[in-house]
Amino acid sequence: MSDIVLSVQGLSISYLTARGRLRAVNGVSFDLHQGETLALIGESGCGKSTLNLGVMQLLPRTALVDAGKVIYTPRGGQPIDALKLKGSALRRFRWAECSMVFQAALNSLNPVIRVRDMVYDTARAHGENDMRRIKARALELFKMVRLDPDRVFDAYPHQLSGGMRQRVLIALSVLLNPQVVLLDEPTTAVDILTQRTIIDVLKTLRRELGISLIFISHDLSIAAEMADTVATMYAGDLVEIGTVNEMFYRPAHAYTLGLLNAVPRLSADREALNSIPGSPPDMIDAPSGCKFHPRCSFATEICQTSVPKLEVLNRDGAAHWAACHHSDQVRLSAQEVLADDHAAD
């Protein structure tokens, strides 16, 4: 489609460990459209951060891209494979085309230089030498992310709160007007009011700048509010992807349903949560068949022997894919849970 800005195609990434190769990302494919927000959800260690770092070519030396492509389409340009970029072309891609707000965002600012110097250094590194224009751009962005521009521009990081530093990083990520911004848990380690502010800021930036977002979150309520598309990852695999309404109201993979059932409900009359039993699998010696089958209440013999393929389920026209042998039963169970919630209301 003409509005696809980033297409991840069959991406596989592994890490070299003392026990052998650990497959952190296994044949993941998805498309990101212009102005779209894609949320990646799943337990810790399922490959979400590795996927984002792989797109940016920021993986550690022990990591290897085993297969796949990351096709990026610049504004008014021809599609390119971002994994083949080197030197100055890679440098330009990393911030002027696709930028990232890292998981350890609160520690990502240099503590011994002022915010203004980080702004200028970022601009110079990409050949931008008109510092007057860059300052004006930075002040405009700081205002857009609800910061006092004059105070923040000349401040050291320690003079800012955690939420302010987070918003400084978000502003820096769009300084050079990229098309795509990757965010690794942008609302982690901040209070609930600051989370609300960051969510509103990201919505504003997407609307006014026309950027596309890929963000990782363990908070499904944030994913439900911000995302257009939600993708579930488990043990390195993309096991389900669809529109936010499809994923939250008609999940078709048992793992996605398990994540949703583990979220507290206002209508619930008990404190206990329905957690997913067991633990994520050993990524070096993964289970046969569907990797989720040892923890799945829907599992049958076929789940133990046959790897399910990611198949389209959009029978009613809504975009939805799932890799589950029992997607129909999962959907039926999800509808029963929703019916119980409505009855409780």
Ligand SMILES: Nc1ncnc2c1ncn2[C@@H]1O[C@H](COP(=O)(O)OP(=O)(O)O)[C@@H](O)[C@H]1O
Second form
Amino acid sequence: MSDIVLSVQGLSISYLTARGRLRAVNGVSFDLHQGETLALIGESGCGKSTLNLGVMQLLPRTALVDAGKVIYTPRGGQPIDALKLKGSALRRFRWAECSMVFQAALNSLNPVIRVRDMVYDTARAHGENDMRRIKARALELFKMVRLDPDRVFDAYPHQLSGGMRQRVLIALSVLLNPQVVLLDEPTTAVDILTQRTIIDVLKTLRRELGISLIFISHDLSIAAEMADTVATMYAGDLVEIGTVNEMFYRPAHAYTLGLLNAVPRLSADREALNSIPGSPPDMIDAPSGCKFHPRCSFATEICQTSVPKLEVLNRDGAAHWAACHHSDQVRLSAQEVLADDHAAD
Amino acid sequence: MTVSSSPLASDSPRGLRGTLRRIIRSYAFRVIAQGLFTIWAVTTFTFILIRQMPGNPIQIRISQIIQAQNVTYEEALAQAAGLFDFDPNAPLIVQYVDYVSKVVRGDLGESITSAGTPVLGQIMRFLPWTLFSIGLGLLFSFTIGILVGIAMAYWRGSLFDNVMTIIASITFSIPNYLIALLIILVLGVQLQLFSVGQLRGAVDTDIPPGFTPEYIGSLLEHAFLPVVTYISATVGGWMLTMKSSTLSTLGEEYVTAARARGLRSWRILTAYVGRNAMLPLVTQLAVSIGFVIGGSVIIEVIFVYPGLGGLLSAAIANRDYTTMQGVFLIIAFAVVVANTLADVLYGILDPRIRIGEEKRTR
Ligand SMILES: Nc1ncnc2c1ncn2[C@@H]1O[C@H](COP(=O)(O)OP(=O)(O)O)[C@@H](O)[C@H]1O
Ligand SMILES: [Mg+2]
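Next up, the form predicted together with the ligand. The previous block was the form predicted on its own.
Complete assembly follows, chain above in first position.
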């Protein structure tokens, strides 16, 4: 009845560091629906990559999952907790159900073997023995991501440009037809033209294959273009989540508003206002109350003492939650900014 | 979005000059030229050094005769001079030109101290044993080092890792001749595990040569101690290097990506971690071959193993210039060949440096 494919519930992840325990993901919950694209935004160091790695149990040894579940519902199957998977069940979950395009995409290909070997390795690991079929599938996907299929299939990674490698990885991520693909900043390391190509390619894949995406980006214009739902993370917390229109036109968390204001606009002439002052906090010794308060222009006393909870904003309208003591003021302020923008147009 | 193509493909001038340029740029030419230069430099250098050693073959023989027969210097000189086809008073440059012009024609000359014995023949009699024992030693040491090094990295911090690290550090810091002496003293003399005397030579002379288990067994038995020495002197280095190389490879993104794709651990271990982690060791292998060959001289003398080492040390004692010269030349040649082989192996393992094989894809 419900079409939720991935439900992250109260997920907390810490790193054990020399200085102490670092809470990189702190009680994060959200649902990802069939065919939905969820954009995760936030400055770097907010825990977005850690969240993704946690879902696939790919965290380094120094990381611990402190709490939470990742409920995954396979096609026509019963929901399972992906964090409880082990051994061959975990291997099957990885890539056949949920795959990933890494942040450091350019180093994600083994430099000493050919692209085709990585394709075959992946297929073989999932019990596929018909290599002719797999080759046909890979070539079709390479064509879909606008690569020259035959040449790329036989190439070594160093023979491909950055943008080509990125597209190889994207094609590889859907090789086994997973339901969910996690994309960690897929457009960060490439030039602007390649960025465009990659966005178009992702849209094509999403349309043709009906996959759900979690899309990490700190480029808000790309998030706006790709996403159905947007979630903002700050210092390990998920501080606001809502439909793309709600988030971009009626943001209710001061941090989201700050991120939006930091996007350079062609029409705007008030660049001085743009960036959020300061930088994300030390997550081993985070500020009390709302972790954003030292950088926030709306902050009052309550923000220093009490941790805001994620609350539903509009009971009947589009889905929208925010964890901010001053969401009303933030929304008002957002209206003014938008009005200014319209006036400037 | 284009990638620069290799310089080989970019310009192709025609005609004789173009052909010449391509030859000079070609990999094979570079390797051969470098190798020849190295061998020439070693030859020249040792030629000069050897002749700077105190005493010359005639004087050495004179003092031997005086000691043995208790005769006067004049009598000894008369005896000795008749034995040698060598004039120590000829100018160095004349000797050098004479020597090099013969070497170029593949003639390493005759032994100075035992006239009529060709140096090349001597070397060919002893070289196989050195190659056999060193080859066996390096093969085992490299393989064991790599396997144990990977295991140490996978189980880092475990008891196994700690014990192996200690063993590796200790054996690595003991010079190989001390290891040889320790083996003889502890295993041979104290524990009487074998009789040092019986293991002299390369093989039991009573056993007829052939592809028989007895003959091969005897070969291995006699090579055993030198091989064990080579292994224990080098394996620690391989283990430690492989461990650190594996550790850094394990942190690579493509290893995490392979795990994300659900690959089996064995496949990740071999094709993703092992193969990449081995790359720096292959380069080191080439360097270490030179060291081991150099170190083998003393090991062969200690174990009375009939390799080049024995030949060389006898030649040094008698100031047999041509034999010394020949052995050094062969060692230089072996090192050059080993280096080239390591280069080729590296090229097979790492496609990024494979030369002129294929153009980049656009
Ligand atoms: N392997 C690690 N060990 C210790 N701390 C880490 C490690 N990886 C990430 N962190 C810390 O966790 C926090 C979240 O990092 P990350 O998930 O990479 O953020 P994002 O992807 O949003 O940029 C950061 O403060 C970062 O310094
Ligand atoms: Mg990240």
